[in-house]
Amino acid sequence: MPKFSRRTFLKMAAATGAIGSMPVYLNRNKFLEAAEEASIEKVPTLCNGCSNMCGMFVHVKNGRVWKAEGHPIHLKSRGRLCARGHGTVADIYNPHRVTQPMKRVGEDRFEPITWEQAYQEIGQKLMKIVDEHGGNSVVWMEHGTRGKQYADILLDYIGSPNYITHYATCFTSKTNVWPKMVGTTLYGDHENADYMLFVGRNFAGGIIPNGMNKVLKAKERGAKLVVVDPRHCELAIQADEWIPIRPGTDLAFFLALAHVLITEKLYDVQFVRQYVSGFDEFWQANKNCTPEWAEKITSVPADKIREIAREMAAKAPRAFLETGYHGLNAHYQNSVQQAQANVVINALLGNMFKVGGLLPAASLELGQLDKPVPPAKEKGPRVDGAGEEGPYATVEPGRGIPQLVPKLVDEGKVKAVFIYHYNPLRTGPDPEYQKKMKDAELVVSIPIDWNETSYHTAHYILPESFFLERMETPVNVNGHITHLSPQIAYRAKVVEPVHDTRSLLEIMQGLAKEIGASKYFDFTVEEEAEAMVAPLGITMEELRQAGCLEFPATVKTGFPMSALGKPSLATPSGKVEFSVGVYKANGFSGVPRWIAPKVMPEKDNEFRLIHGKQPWHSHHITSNNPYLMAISETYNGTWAWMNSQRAKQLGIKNGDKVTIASDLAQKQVQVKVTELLHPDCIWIPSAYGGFSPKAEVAYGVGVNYNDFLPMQVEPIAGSVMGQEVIVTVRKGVN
């Protein structure tokens, strides 16, 4: 049988698809035809290409999805979309979706069931196993907090308090951190920067449009972007300097530039002394860690963290180091010393609450609708132990510690587990080790797609409507990047559901009628959406023909004052707090200081594997889209990249397949031979290694990095320190 190249593929998905879906009273040029003269909807909605969530609109044409641009008025994207949020919306008709509830019935096997049996099935063996083992045996876990207004209801009716996200793989150091020690999270004004340091962050990879506008624009104004990263990213490419750091040592490097800033009294004094907190902690913790020190563990000459640290105070306080840091805030065993060295570096630099430097997000108070409630139930404490007195009492509760529930579930404390928009075994670490989840006495899976959690674990798969077959409530649009005024959108139904699917609201309206919890989801998605605009002087009706709304400006410039003039963060001083009462109250320093990485390469042919993203990928959910994945093909997009030093002592060439290999795994890929990368490290893009069968168009494409990666837990923040392992690499396959 001939193998088809993806390029093949696409182009007979694109045929047959159009000859599929022609009527079958009208031949070919009748159906072209009508085609042509049909009229087109333009409907306003949101992304979902990745969390962004860019307002786009999208064209209707026969009831059909046609093509999607940006939206002009929304803060992300601005009139423009990334290769994801064109690519995503392709795959409403992605022949990999699920198109009805499904049950496990063997090891690989699953049989179609309606709704009502599926409902009837759950909701016996939920309500069986909290009448048996207690609420407290039931997680809800999903990526981002989307589904999290009805896992609460759900949660609270069975008195279970263990929600948890998929943030430990993310930012969750940054949103352990921020909050202590500022008491919100503040975001660069990258447009009237003149100077924007980014380091371990890949504005351009991980992309919001209107983002990256936001940069070039500074820069064809002057401003000067500097980027620090063990990868040339594609960020890099911009940059007026790429500086390669030695991975997991960006810590020290930090406190570098603080001493030098300090010490060459560059930094802002005014500022430190009227609104910081812990500075002489934090000084005599770290006046030793010179450049010097600094240039032997991270690589980074010692003359070129002066020049930086120099450059950033002449500009200050138009000047920054990004905040954005996500990935690297969940990869290391100093993620959270990383992220306090952030907010050091910035209040040192005095640009808080100013234009240029770093500015809250501007927000609105949202209605909401006034639904009964469950009675309160005494709810036990979380089943991972983050916030609960024990080695997890600072991590934040309503994050939470995926990566600790599959051995729940082998110890037994676990029985039921709820995934939503969330896949695990792909995106979490050791899917081996994932794989325990499938021994709990109840695992649902609510996905759009096969994707991995659902085929290897789940005994019952709801799918989810396609982003662009339902309607979800309002937003609020802020975060990562800065605009003084506020807006508002949201997600509107485009078409009609392809398949046998149903919305979120849907899905727990049934099971809460089989478990007796019909009044508390006794509402609609619209009169939630009415509810929440209320309060903002508009109709839901304004919103749906304009998709995104603009208000008033609510971002004050100045520091957060009380009315007798003094600080006023939401922090216990009301200041920048250096040193972070609560860490040291739980045994941890409070104020960020040397830690080295947990795992060093030592041999020869001994590497820390580092990951990220490419700009028409995002984690694991775009990799079953042909369209998307055709780029890859196109571009190498699978190959790992290695030092070409390093690739030359090895005996490899560019090309070559080589084999990588931990203690947990053993993996073939081919390699790209290059200088732009630093030679401490191999790096991986994170969307590929896919092995659900019934996603076919991932199946055993490229590797991934969780596949090498033993499941971990740094205390702090509990993130899965997804770059703490080192690895074997050896030209070869044998």
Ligand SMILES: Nc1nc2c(c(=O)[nH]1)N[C@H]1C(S)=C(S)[C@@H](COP(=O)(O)OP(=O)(O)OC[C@H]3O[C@@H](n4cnc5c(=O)[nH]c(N)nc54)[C@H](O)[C@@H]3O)O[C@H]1N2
Contents of the next structure:
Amino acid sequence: MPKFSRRTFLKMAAATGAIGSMPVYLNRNKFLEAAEEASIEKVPTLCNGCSNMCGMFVHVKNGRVWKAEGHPIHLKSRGRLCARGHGTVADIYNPHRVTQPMKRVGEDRFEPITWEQAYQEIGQKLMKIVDEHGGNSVVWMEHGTRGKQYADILLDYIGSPNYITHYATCFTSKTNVWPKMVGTTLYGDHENADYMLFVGRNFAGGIIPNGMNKVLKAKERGAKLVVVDPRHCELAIQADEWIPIRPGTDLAFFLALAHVLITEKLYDVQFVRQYVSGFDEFWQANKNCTPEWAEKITSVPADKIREIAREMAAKAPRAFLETGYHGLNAHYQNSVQQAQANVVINALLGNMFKVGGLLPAASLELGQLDKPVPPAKEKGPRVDGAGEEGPYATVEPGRGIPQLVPKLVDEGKVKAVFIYHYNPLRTGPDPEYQKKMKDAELVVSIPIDWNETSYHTAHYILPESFFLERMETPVNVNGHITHLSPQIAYRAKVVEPVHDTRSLLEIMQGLAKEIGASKYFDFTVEEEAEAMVAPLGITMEELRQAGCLEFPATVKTGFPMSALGKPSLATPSGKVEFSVGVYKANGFSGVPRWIAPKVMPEKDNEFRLIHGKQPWHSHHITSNNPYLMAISETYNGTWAWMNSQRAKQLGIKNGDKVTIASDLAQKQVQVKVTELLHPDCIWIPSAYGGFSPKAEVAYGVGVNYNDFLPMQVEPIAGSVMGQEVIVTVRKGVN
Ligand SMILES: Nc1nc2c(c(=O)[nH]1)N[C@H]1C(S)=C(S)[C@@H](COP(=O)(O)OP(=O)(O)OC[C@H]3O[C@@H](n4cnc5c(=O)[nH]c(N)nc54)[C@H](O)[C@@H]3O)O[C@H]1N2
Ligand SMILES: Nc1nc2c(c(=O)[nH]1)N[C@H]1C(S)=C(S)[C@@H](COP(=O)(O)OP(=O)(O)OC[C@H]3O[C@@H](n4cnc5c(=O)[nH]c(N)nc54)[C@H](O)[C@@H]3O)O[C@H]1N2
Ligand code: SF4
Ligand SMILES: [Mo]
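Follow the form predicted on its own with the form predicted in complex with the named molecule, if you could.
The complete assembly is shown below, putting the previous chain first.
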């Protein structure tokens, strides 16, 4: 089984301890003596274990990171961190970090180079590519939004429109739909709800620490919690009811819920009349979607669907369908329609902009540092086609279609790829396909560790300093859970860099010097931060001491209305739009209507491959953390789940090794045989299957769903359709 054992884990822990302490005290006894006496400084900053960026206090002793605890005010943490937050701070001393700039000199060989040499070589190659092939042969890919502020300057300077994020692998269906139907994204007011329906969202596995806290508080108050998930996920343990649905069919379940609400006149007629447009079009398209129709598709009994609709309507408006995250929003051919149906159900319950229903995020308007901008350049069309005339006109250009990049390299349309804080070789579909990226003329990865993308594709690796070693600009604290009062927080530098690494701004400044763009990067992060908080009437010194500051409530309940008394959402009609005009204009249905999943298991040995988060791992990044991997080892965390009936038919017993195969790959893994999974699917935890030889803890442990998944693009939002794949499963390993 796993390549790591508790012994290697302890050995590593000891080694990491030694690395951290050596620069300060070479003599161990002296170190222990001094460590005993040294005071502990608690520095507020933001966690980097996942995109929640929870507030944390890091305990520092003798310049060494000791441990972390949750920030008591910060909305996401409220005094708590999850296991990943506690574990991830130790990665500062992880021996598998990239410790200085690296240049590829062979298939599996790199040599260290100086920062200056790296800037020079990359700068020269980049400008040659821009001269010969134009700016739009260059793409910048990154996890989220933290690098955008600097990437945008570089892209503007060279005339490239190609800023691409990871969201196609996360939740682009939701982010595409909500602004078009509601003009903004709304989130469940969990704490004040009386009924919460979670479908494809595992709050206790895909964690926001204070999110679960809010759900449990509501439960203590008597709120009902219903979880619809093919797998008995961690949230289902807390639920009043768990409903194992056939994966990929949630859209039918939603349409049937709407059918009951409408035919039994349980919906909020007043709300719909005043604030909804497109109701009739929706009803005409879906009036045959009865609970009996849905039962056949979903395997959820028709009476259960009726019961849920009736109970929710009885508790409305303090009842909501959780608006979701990853679970359904990048998984299926019908993911966009299910996200649309989510809006429809909530609107029918009349819960929008109401306490205990759905509320908008609280946000503060931040200032901007006045700095010169590069002269406007004519930019060609985006190379991935996102938002351009053509097949991907409705895909948000701000997010892009990352899974197309290897193909575009192959076709010679992309010549230079910058990859910041992103590991598409492991978190995107089909790693062999992703490897094509290495054939570009220039591939630069800016990671912290030896991730698969850096190891297998990068020509240059420029290590960013660890999050505890750098300062970043302030951010609004919001999203996914609600709070009426806005908060601001920022990532403070906690300790000096352990290795020869730099912050992203420093890296961009180094590169800018080589390409004649210095004056556009001539500022410090401190100056930027000060300008951002200035309109709030606070100084960075105040924020530095607090880590996170809360301001008086800005979120108002009640449907947004104009001065003339008209609904004023940021949609064409000002109302919630059940029919999306832009979808229609591009040849899609405006209203959600039933679309079957792209593929379905049919034969005795076929399963849909589904996956999910484990509470102690983030995507793939934490699988090289020895402390978090020790949890996996203790709890058989790498095992796939299989329904006991199906297992019996295939002669598979708990703990057996099985072979999972798709057209792309054939891999072996141990299985947990359980009643707690829908028979149509096999579930695998999403953190494993590392294949970077330099990330030794993760290397070769477990399997990864992306190994089996072909590259695909959902046409409306551009998602990867991460669960549209059928695998066969058989006992044994050959
Ligand atoms: N521990 C942990 N927490 C995290 C993260 C992490 O990596 N690890 N990442 C953060 C990020 S970026 C995200 S996007 C969120 C993700 O948070 P979630 O969206 O909650 O995470 P997932 O585990 O991807 O999916 C949720 C559930 O969907 C179920 N599911 C799969 N297919 C179907 C289906 O067809 N129908 C239904 N009804 N359910 C289905 C899965 O079994 C799983 O339990 O978590 C955030 N928090
Ligand atoms: N196998 C698998 N694939 C997934 C998921 C999964 O759970 N498993 N989840 C899906 C979801 S919901 C999401 S949101 C995406 C996430 O997709 P990614 O953003 O690719 O996911 P991560 O594994 O978090 O890692 C990103 C990489 O960023 C680098 N990194 C981490 N911290 C820093 C930093 O401070 N600075 C810099 N420069 N680099 C850093 C690490 O090298 C890491 O390899 O993946 C999606 N795909
Ligand atoms: S949810 Fe956990 S890993 Fe993510 S930021 Fe918060 S404490 Fe860190
Ligand atoms: Mo995500």
